[in-house]
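Only one chain is given next, in structure tokens, and it is the form predicted alone.
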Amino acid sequence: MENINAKYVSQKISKTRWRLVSHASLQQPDVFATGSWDNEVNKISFWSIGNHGSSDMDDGFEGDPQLLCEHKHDGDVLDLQFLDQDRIVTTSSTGAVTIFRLHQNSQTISVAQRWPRAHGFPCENAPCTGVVCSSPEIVTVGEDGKIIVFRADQEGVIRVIENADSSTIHAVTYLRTTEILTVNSIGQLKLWDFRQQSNAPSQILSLSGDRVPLHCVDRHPNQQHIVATGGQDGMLCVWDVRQGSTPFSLMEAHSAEMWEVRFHPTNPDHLFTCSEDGSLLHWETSTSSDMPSFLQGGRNNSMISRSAMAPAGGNQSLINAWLSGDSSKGRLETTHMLPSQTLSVNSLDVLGQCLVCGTDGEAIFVNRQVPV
């Protein structure tokens, strides 16, 4: 635990997103956003963890966050997304969904965009539970079983499929450039193909039995098809989209809710997994040999089963080996990375050996020595 830094910022903090890196420099992340809620003025926050070119800091040692500036935000902070390095897109428990701009030379923030009633039933507001960006364009989700996509630089709305859901809308993610997935409180996955003019999902995907509601959902980076999800018992769940219509491998997570779930998004062998339950996990797969743990074989029920690594365009059946899997060959990994703690980590985000996450004890943790 010694990596870790803890910032008391006296607000609830519901999510916690790097800011992007460009792939052409090998830097680490030094700068992140935080979105607070149920608090008596939310706000959106900016915070680095670099130095600032000065060498002996006034408070705190280096990598300790430092605020760089913060705004007002109407309503609870229910998702955040950057969409480049200047502006990241909100999205709020009274519907609407906010794009704003950080002035890094003046160290300031304003609002750039706003769509204040973009979700909603016909006579009062529902939350915009959930948002991914693909700059320019914007896809949110709600409580309201809408999915609209805008676009950055235009004011109106590119397309709304009204009644994606009849349930509430927890979660999006791409799946590809023209696909996306969302899981809802019913315990379903849907793919949607934005080249289709159908308002129906081109696939559905469940949980069998009972019916517990998904809260968050990843995609792995290099196997576009293994996704993970996460929802109210605190089990992970990686799913094949080619195949079948359940998910392939269940593990037990967290004893409450699990809010979020990240693939590393470089190293996708190693997972985050964050829960009402005040534990946040690190899940690594590692075999007994150093070969890749794709090549073993066998039948394996564990996590080995989401690192799917083979080569582009590799052997196929290598990775149905793989994604059918014998666990004595493979092994899984769990390590706790906070400090024992009660109340509930809210939301992670991993970039490079960078993590970040933030609380209901109104505490952000940064780590910056994650071992990937």
Given for the second form:
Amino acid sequence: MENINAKYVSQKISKTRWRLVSHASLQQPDVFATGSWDNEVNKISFWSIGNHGSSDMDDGFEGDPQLLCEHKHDGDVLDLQFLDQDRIVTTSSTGAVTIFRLHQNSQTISVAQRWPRAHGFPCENAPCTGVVCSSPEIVTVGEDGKIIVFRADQEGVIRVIENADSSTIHAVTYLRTTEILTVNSIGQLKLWDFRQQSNAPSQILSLSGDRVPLHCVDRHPNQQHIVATGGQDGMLCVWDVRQGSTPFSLMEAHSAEMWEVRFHPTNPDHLFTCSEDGSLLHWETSTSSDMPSFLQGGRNNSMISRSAMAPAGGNQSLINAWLSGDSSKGRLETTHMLPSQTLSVNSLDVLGQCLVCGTDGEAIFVNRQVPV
Amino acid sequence: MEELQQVAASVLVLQVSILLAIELIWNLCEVLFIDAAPAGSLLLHLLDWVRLHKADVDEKAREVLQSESPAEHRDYWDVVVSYVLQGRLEEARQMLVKQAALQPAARSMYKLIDTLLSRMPFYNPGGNQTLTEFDVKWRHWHDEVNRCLQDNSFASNRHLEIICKILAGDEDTLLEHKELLSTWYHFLVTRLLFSHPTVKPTELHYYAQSCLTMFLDSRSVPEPLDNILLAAFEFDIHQVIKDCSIALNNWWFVAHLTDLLDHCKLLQSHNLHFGSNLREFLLLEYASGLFTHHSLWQLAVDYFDHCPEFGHVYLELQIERVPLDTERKALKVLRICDQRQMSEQVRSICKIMAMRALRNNRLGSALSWSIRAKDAAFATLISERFLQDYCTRGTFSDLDLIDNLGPAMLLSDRLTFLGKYREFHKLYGEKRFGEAAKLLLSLMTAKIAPRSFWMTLLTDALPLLEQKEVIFSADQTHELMFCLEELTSCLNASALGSPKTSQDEDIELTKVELLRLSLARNLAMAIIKEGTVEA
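With the form predicted alone already on screen, would you show the form predicted in complex with the partner chain?
What follows is the whole complex; the chain from before opens it.
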């Protein structure tokens, strides 16, 4: 808790993302991007926390984010993702999708490419709510229920799935290189396979109870069938996409909408969630040592028997800790990461040992020593 | 471009000056109203207040000390006099030592002034000395200073004579140094320091008024800031608040100051005509202003929460007027309403969002908004849309929504019907005719289906009736016939009223005849089947 750095930036932050670091180097991330919302003139900004060893800031505290450069953005920044080291993709409340390029030498930002009305209704704008990219492909989703595939450096759109959803699609993530997963406001997860030509999802999963809107989704970095979602009631659900159409485990996480859920990219026993109620939770699960996980109590007995069909070697690590149900209290630890309740925490990102989050209280919090 | 920069710079300079003025007023209110210092320590607090808000003395001093020969710097004597005017006698003595080193001949004079400066008594609030004792001591010292002046001890050195006159509290000398004092309240505090250090809070305003008059030339008019400070010295809190409200262009400072004073129980709560007290009134004004800001509206909610009488009402009125461009913003507004049990506002905001979704043909979004608001009427509207689409196109749109309604189906009757009707189609598609038939019948007999849709349902029953195998039992067929009779009698009654084209009437009649025929045949086969004894 003592390692948290707060910086007040006079703009409400809607998204923060670390710049990618190459996996070969063991460097900690040093640059992150933020997008603002609800301003008359919104901005995207790049910040540096100077992790390169040399502390060349005299005035600021060590670890205090320093603004590198910023650029104005038309409309609220609803989602933001790094395409590669120099380029980010942003989606706007006007329905536009923009690629910005950061010029390292001159520390300036310029617009590299723009699709001004990617998402839209016939008579008004439709906000573009989510983006995911794996260079050079970019996939966006919006309130108009469309899924659009772009390619960086190509003018037009590659593919549009019109009317993919009759409600708003809130978030999208890659499941495999050709498959994506979307969540919508009637509580459904839909799998889309781009190899198929049809405009129908290949699979639909949903909760069996109330149709609570789902706001965020993230895939387990190593095991591609495990997906975590967060919804309007603050529940964290972990799904197994291969088996069944209902979530594997449901955990009460927050008292208000959950805006973002992220698995730690290199240490996936750790999960982070942030919410409208102003808290950021760090979930830590541990793969058990003594007791095989299929003998622990679980929600659904049929699930247990299925997971009992593990390979004869009884390899514990194949039975993922996240899928063992929520009754195993001893194996799931949750800690609050922010010192006190703030206004809504809209976004978080974690890489290595560094965590950054942005709030409606016009503050950015950086923690450089996350215990993972 | 340069002009723009200049304009921007001047705006910033103006804002900085406003901020400094606000800080000045705030600190003075702290000293006078909240700390409420008694005589003796009052002056010490005021001295701190003046020192805090006059930073240029230190800058000048630094400049002088960093020069090669400080004692010969042209600002040297200004610095020394400024120190004395602010009551920083230790620092003045240290500066004078430098000058004394340069003029060994006048050593005795410098020694004398040093003694005077070191012996000035300052009141110690935590000590054992009472105010009267301090007063006596101070008078002794003051007499000594006067004696030095009358003896002309400093006649040869103009500067030292000035310092001595200041120590004696000579007003004319103080007024000669207007540029060093720069403000009338500095003049006031200095004057009090060297002539009435035991000033009581109640006497303050006499001195304040006279100092203001003396300091300003006959031509210049007191500024709003001066009036505010004067009102503070008079301990007239309400006047301070009133003047600040007039002078400043928004409620930020006044609202917070009043709130602070209210918490210290310094404001008598007289009810204003509109029922709330002054603090609440100002907070409401400030928060209402915040609500019009494009992003600070979220903070205004907290302010309204702290206004016990009218806060809730104001919030209810204001929260509906926040412009909702994106769903995310609408969700945040709704969360605020949910947390305060403002269900009316939840319903109206959801209705706005649902209507917008409906207009853009996003039926799933519209349904999710009406579920959030538990709005049965709107859910009925959406189902009607679906059913209309089906009647015109023959197929359902947005199957992913209807197939996965779940418990939301129970929100409205029409929605339940929609769900069940879709189920009927699915059963028919899977060739589970028996169950499909039962479902169809229950839809009509349980009165879930709207009357207008019965014709379509009966027409859907036709293929089931025409199957080789008997699906509807005799009882079920009787019920179907009953429904048909009910429907035709209704239609006849309404046909008398509304004009229909002959073509429509023909179609209707043909349909009814076909149905009657099929039902009769089915009844016959059913009776036979049920009457047959299984061999």
